[in-house]
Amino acid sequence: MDIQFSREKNITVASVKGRIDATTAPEFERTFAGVMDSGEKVFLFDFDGVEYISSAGLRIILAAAKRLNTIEGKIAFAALHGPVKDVFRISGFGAIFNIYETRDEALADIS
C-alpha cells in the first residue's frame, strides 16, 4: 500500500493505491493518524487505485471519522470501483459518508 498526500482547495488529498488489509492496516492508521495530529481536518480519500479493502481499513475509516466528528472535520471518498465500491455498499459507508465518482466532482462539491 502507498498513500500520497497533497493538498487541494483547502482540501487534504489522499491518493491510495494497493490494498488496505490486515497487514497494511496498522501503517494506514498511522499514517493517517500524523496527518490528522498535524491539524489537518478535512480529507478526500481518492481510492481510484485501491483494489481491496478489508474490515480493519473500514475500522480505521471509522475510528478516523469519530475523532474527525469531535472537530468539525470530515472525510469524503472518491474514485472507488470493484470490490472497494461493493465492499462500501454493503457495509453501509455510503450512508456515512460523501462518495463521490471522480476526485474532481468531490473537490468541487466539497470546498
Contents of the next structure:
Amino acid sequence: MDIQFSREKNITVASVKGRIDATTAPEFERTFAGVMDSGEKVFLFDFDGVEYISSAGLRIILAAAKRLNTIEGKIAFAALHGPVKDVFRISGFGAIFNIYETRDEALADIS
Amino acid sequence: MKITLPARMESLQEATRFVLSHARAENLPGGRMTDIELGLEEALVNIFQYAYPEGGGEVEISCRIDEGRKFIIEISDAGIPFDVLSVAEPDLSLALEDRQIGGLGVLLIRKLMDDVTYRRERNRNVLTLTVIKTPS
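Same protein, different state: after the form predicted alone, show the form predicted together with the partner chain.
Below, the chain from earlier opens the complete complex, with every other chain and molecule after it.
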C-alpha cells in the first residue's frame, strides 16, 4: 500500500494505491492519523489505485470519520472500483459518505 | 489439500496464496477470487486476534470441491469456543456518529460467501465458507 497526500485548495487529497488489508491497515492508520494530527480536517480519498480493502481498512475510515465529525471535518471518496465498490456498498458506506465517480468531480463539489 | 499455519497475522499471505491457488485450479471465475480472499481474511483475522488469548496456537485450512460445484474452505482452530456467526450485524441505517466500528468483517463474510457454517467439533472451532461455482 502506498499513500500520498497533496493539497487542493482547502482539501487534503489522499491518493492511495494497492491493498488495504489487515497487514497494511496499521500503516494506513498511522499515516492518516499523522495528517489529521497536523490539523487537516477535510479529506478526499482518491481510491483509483486501490484494488482491495477489507474490514481492517473500513474500521480505520469509520473511526477517523467519527473523529473528524466532532471537529466539523469530513471525508469523501472518489474513483472506487470493482471489489472496493462492492465492499463499500455492503458496509453501507454510501449512506454515510459522499462518494464520487472521479476525483475532479469530487473536488468541484467539495470546494 | 490442507495447510497448518501459526495463528498470527504473518500467516495471512501464505494462507491466501494456498486458498487462491486451489480456487484457480478449480476454475472459479475471477470475480469470485476477491470474494474468497475477503472471506478468508476476515475469518482468519478474527482467529488471529481472538482465538488464542495466551498467544501461540495454529490454524488449519483445507479446500475441497463438493458436488462438483461447491468450493469449500474449512478453517479450524483449537482456540476458545467462538462462533463468529453469533456476532450481531452492525446497523447500517445509523448516522455516522452512531455507527459502531466493529462487526463489518462478519458482515462481509456473510454477504460475500454463498454459505457459512460454524460448528464446535472435538474441542475445535470449525468454520466452513462455501462459494458456489456458477455454471459456465
